[in-house]
Ligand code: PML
Amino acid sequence: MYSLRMRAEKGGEHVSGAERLVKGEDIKKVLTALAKRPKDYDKMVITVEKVQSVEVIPKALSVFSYDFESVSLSHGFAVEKLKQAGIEESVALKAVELLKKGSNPKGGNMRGAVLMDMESGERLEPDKERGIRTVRVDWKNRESVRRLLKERGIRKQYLERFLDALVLATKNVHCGVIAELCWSDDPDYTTGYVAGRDIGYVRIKPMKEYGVPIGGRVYFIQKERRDEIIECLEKKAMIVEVL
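Let me see this chain alone, in the form predicted together with pimelic acid.
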């Protein structure tokens, strides 16, 4: 299989990115689709890389959805869910505050995720501007999962983003991430989620106000497993069989 990765930027800022794991015969078709994704950019980088072995995850995390009347109610619920996943309340609150202000120490967003010690809240990622990126993951049959989600009423406009986030969160859990907190840096997209082995993938809206360009991901892990988890998230190829 091949890992195809696209990222686009405008004025030095990241504006779009996506990844697919595909068979050789599908490379052309998928590259064309990926290249059409960013609407407005001045630089696009596409990487095609052969992957030697691919691990199969039989099933994605179960999905749940909740809507709230305010961001603070959503955040309160997210913290409760994180506690249910085994994260200390003070650590969960620290992660929420971090995403609210922007996790890049130089200001704004990071490209990758924060790694946070689930016990102490200490940040563990080696490079705090880059963060950790979950790559080399995809659905075995993206088209059939897309169809299923459409049938379940997920709006087309949000489908790809949801598909990408769910497959990524599923890989994270598989690599040993205990729980995850995420909301988008896209100013128009206010749905976020918390995820974990025991809580599934819990979509929560609104995790931020409209128009806010700050977001990101926090992965809660056991400190002593840091290096093996980074290796798994960034190097191991995995496909998820079914929803």
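Mind giving me the form predicted on its own, seeing as the form predicted together with pimelic acid was just shown?
Here we give the lone chain, stripped of any partners or molecules.
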């Protein structure tokens, strides 16, 4: 199998990214699809890398969806779910505030995710401008999962985004991430999520106001496991069998 990764920027800011694991005969078709993902960019980097071994995750995280009347209510609910996953309330609140203002210390969005100590809230990623990226992951049969999600009422324009986010969150948990907080930097997409082994994948809307171009991910981890978790997220190839 081959790992295909796409990253697009505009003005030095990350605007789009995608990750796939495919067989050799599917590389051309998938690369064409990935190249069409960014709406507007001035730089795109595509990486194709042969994968020597792939670990199988039997099942994705269970999915739950909630809609609220305001961003503040959504954030409050997200914090409660993170507490259920074992995250200190003060740490969960710190993560929410971080994503609201932008997790890059220089301002704006990071390409990758923040690693945050689940007890103290300390940032643990080695490069606080790059962050940590979950890569080398995909569905065993992406098309069958896409059909199932369509049957569950997920809108067509959000399907690929949902497929990517759910498979990433599933790998994160498998690698030792205790919980995750995320919402998109796409100004037109206001749904976010929290995820964890004990809470599943919890879609929450709205996690930001429409038109806001700030978003990102925070991975809550045990500090002493930082290096092994980074190794798993960025180096190990995994496929998820079923939804």
